[in-house]
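Single chain ahead, written as structure tokens, the form predicted on its own.
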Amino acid sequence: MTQKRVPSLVASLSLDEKLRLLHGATNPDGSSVGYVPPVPRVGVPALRMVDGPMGIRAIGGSATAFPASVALAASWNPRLAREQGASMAREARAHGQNVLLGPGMNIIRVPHCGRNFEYYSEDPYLSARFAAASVDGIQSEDVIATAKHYVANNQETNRYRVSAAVTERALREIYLPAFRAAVEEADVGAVMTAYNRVNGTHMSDHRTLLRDMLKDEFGFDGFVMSDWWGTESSVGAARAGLDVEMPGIPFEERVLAERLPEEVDPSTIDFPDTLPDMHEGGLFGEPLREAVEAGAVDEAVIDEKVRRILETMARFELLDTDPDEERRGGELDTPEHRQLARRIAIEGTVLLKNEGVLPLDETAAIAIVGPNADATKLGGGGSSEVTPFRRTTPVDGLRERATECRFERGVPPITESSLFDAFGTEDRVDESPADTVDTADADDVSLDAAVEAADGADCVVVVVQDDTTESEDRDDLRLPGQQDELVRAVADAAERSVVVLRTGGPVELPWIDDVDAVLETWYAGQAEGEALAAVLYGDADPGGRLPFTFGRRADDYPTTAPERFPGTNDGVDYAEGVFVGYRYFDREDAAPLFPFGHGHSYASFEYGESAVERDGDEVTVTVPVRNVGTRPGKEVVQVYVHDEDPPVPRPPRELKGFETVRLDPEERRRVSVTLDRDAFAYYDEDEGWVVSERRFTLLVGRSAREIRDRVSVTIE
């Protein structure tokens, strides 16, 4: 069915049938996270939704577990994002699903946020590049992508009530660009509203941001759904621009029936305060009908919502699907998907420090130390959890390569928390896909044994990690448990030491001067072990660059004051405005531990003199880059814009373009980065986007702090 036939289809529906499409229902086969029921009389099939964005969270099934979104962004290679999006879409289709609930594209504002691993970056431009590429990949395989969580959803603490006090300029310049790119560049089919409020109004009820900005200004023509139990009203949300209430059913009916054995009484479960209010179900059902019949909501408003849903379904050829047949035809756990997961893990690995110890010698005796090194770090907890068909641990990967390899845990294992821990009792069915340590020897932990192993090896590899989950923020930025003590002890005993960080965001590294090398591998997914071995032994160059700033301590960031995080009186003050991440460090002239964009290679790169060319509104910077090392490597050329005489306070530098290049030893290429007119604009709340005639400096470099060349350009 084409989109042209949708108006007549809408006109043929009764009010009951229209409302049936505006809220979720219980999925008869239990295979979907979200389910919009069919309208059999007119041949409209059900709409099935599945969680992402790190792979398919198939209820009762498995899928490829890709690295976390932050690891994907650390590759600085949006082509990988498109490939991953297409792969996840094929797996969604294999599970009979139509809508992928991802990607997540919120800005990493708060380093403590428990969900940072699901997002891309602290930088709006980098986030936008990955958001558009991911959406494009998902939808290239005829699966509807969902841009989430719209908007200013930057912390998990008090996420159902907290109100972000944020200026329009900050929204426009920092928090909205990724969503705008998903709409204007990738034509995303669905948008999910956030739980939080913005300037006092819940996002499900926010007419300014939903209807005026997202739909009218950005031109979004898909449908807007709420986050699960994130609809706050019937009339207000309907008028504001929310189209679909999810999941549309009471909490007990949806979650408890899915996760608890029949013999468990739900009334015996003590749910934590982090769960949504249980009354938030069915607001777009009978209450919305009553509002229409009473004249509080015009039926034309309902018709528009139904039209958006049906036109999106028609666009993805879902209205031609037999409602009695599941929509299949995808691919699951293919060699190509497995290889892609490995490639992303490698390209997202960031070499933070290397004092000549990496890559490892094939003949070196290795000690692997770490409380969870024999478990794969698939991801953080929550709706992004994936159960893979296969996985490799760091111990697996290094034992496969090392001539001699000894493993010692050293300190007690670190807990793998999950949002779903709150959904049951000791009697519940445990569906958590989190990898676990080998319980046979988890209790046999000895720091002395780890020190002994490190002392007897040519090199010790210490694998450490944080513990993050949806619904909770970290209390501090220290590694949990006794891991800092472990690193110091084995580094002191070892001839050479390498620390592997498995974190979803920045952490404090008090022992940084005591170790020889540090790798950030994030949550590397199912191929973690083999990818780690490939990088450590030099089979592959560590291709990653930091997508956010590593401070030296928690109070280096702009969110230290309690009113900025976690907030006071159900409000959080975004007083830093546009000065988020490296923009704040630059304004304060504060030295980060590792700057935004940082990452070493096994190669060495020499930059030549940059040249600038103008072509209409576009400015192209071209710089010759040569690999002067002895190994092939990947370089990421980054271009930042500096306004030489800003009429308003502006960040000293802003990323506005980048390009990756792979070079063999002594190979030289001219790398070009093109900036459009928007790269020089700022937002004025009276005049809108402004580009005034003045001079800008273009900073060309390897990171926000390692600038190799500067060129000036005048914008008219």
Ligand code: BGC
The other form holds:
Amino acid sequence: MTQKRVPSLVASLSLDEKLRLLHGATNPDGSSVGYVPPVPRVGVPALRMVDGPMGIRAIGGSATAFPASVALAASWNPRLAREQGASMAREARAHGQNVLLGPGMNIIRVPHCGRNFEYYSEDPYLSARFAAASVDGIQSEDVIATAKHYVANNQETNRYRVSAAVTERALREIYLPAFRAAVEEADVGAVMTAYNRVNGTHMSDHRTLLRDMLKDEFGFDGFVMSDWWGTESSVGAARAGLDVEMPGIPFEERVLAERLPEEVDPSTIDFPDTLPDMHEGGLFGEPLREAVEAGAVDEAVIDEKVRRILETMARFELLDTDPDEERRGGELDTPEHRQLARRIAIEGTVLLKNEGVLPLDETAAIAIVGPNADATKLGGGGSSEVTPFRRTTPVDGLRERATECRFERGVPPITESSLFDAFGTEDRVDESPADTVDTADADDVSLDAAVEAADGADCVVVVVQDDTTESEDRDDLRLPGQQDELVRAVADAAERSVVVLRTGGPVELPWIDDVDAVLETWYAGQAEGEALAAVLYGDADPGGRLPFTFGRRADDYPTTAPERFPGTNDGVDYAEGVFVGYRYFDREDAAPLFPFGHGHSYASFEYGESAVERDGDEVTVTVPVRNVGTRPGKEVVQVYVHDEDPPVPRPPRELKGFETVRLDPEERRRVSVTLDRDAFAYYDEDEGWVVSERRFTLLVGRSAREIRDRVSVTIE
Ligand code: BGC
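Given the form predicted on its own above, what does the protein look like in the form predicted together with this ligand?
Shown next: the complete complex, the earlier chain at its head.
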């Protein structure tokens, strides 16, 4: 059915039928995390929703577990996001699902945020490139993508109540660009509202941000759904622009409640305040009908919502499906998907430090040490958990490749927390990787044995990790447990030491000067072990660059004061304004441990002199790059804009373009990056976007702090 036929379809529905489409219901087969029921009388099939964004959370089933979004963004290669999006969508279809609840595109504002691994970056431009590419990939396989969580959901602490006090300028320049790109560049089909409030108004009630900005200004023509149990009102939300309430039913009616232990009565569960009150649901059902009948909400408002859902379904050819059958197709766990998971893990790996120790020598005797090194670090906890069909661990990967390799845990395993721990149910789809580590076996854990293994090896590889989950933030930025002690002890004993970080965001590295190399592999997904071995032995170049700033200490970040994080009296003051991440470090002239954009390659690159060309409103900067090393490698050429005489306080530099290039030894290529007019604009709350005639410097480099060339341009 074409979109043109939707208005007559809407007109043929009764009010009850329309309202059925505006809130979720129980999925009879239990396969979906969200379910909008069908209207069989007029041939409208059900909509089935599945979580992402690192692979699909197939309830009771398996899927390809890709690296975390932050790892994907660390590749600085949006083409991979498009491919990953398309692969996830094929897997969603194979599981009979039509809507993918992802990608997440919130800005990494707070280093402690427990959900940073599900997001891309502290930078709006980098986030926007990945958001658009991912949505485009998902939707290329006829699955509806969901841009989430709109907007300013930048922490998990108190996420259901907290209000972000944020200026319009910061919203426009920092927090909204990824959503705007998802709409304007990729025509995203669905948007999910955040749990939090913005400037006092709950996001599912936020008329200015939903109706005025998202729909009227950006031109979003899909449907807006609430986060799960994140709708607070009927009339307010309906008028503000929320289209669908999810999941629309109380916890006790959800199919997953059937998996509770028999003695548990779901209606009696007291949810901790890390979870919403899940005994509620149906605000867009009966109460909305009463509001329409009482004249508090115009039926035209209801019609518009129904039109948005049905038009989106028509656009994705879902209205042609038999309402009694799921639309299938798709592919699951194909060799291509497995290969892609491996490739993203490699391209997302950031070589933070390398004092001549990597790549490893084929003949070296290796000790691998780490409390969880024999388990795969798939992801963090929460709605993005994926159960893969197959997985490799760092120990597997190294044993496969090394001539000699001894494994010692060293210190007790690190727990892997999950939002689902609070349910006391079986809702987790994957056993925690830590569960595969036998914590009870004390003989297994000996610091002395780890030190001895390190001492006897040519090189020790220490695998350490953080513990993050949706619904909680980290208390501090230290590695949990005794891992710092472990790193120090084995680095001291070993001839050479390599630390592998598996973290969702920045961590403090107090031993940084005592180790020879540090790799950030994030949460690398199912192919972790093979990808790690490929990078350690130099079969592949570590292609990643940091998508956020690594400070030295937790106090280095702009969100140190309690008013800024986690907030006071249910409010968080975004007082740093647009100075988020490196924009703050630059303004303060503070030295980060590793700057935004940083990452070594096994190759070395020489930059020539840049040239600027103008074509109307576009400026293209071209720089010759040569691989002067002895190995092939990937370089990410980054272009930052500096306003030479800003009329308002502006960040000293802002990423506005980048390009990746692969070069063999001695190969030279001219790399071009094009900036449009928007790259020079700032937002003024009275005048809107401003680009006035001025001189700008374009900084061309390999990180925000390693600038190789500068050129001036005048914008008219
Ligand atoms: C999360 C969403 C997710 C939803 C459904 C919520 O807890 O915030 O990102 O899509 O649950 O699982």
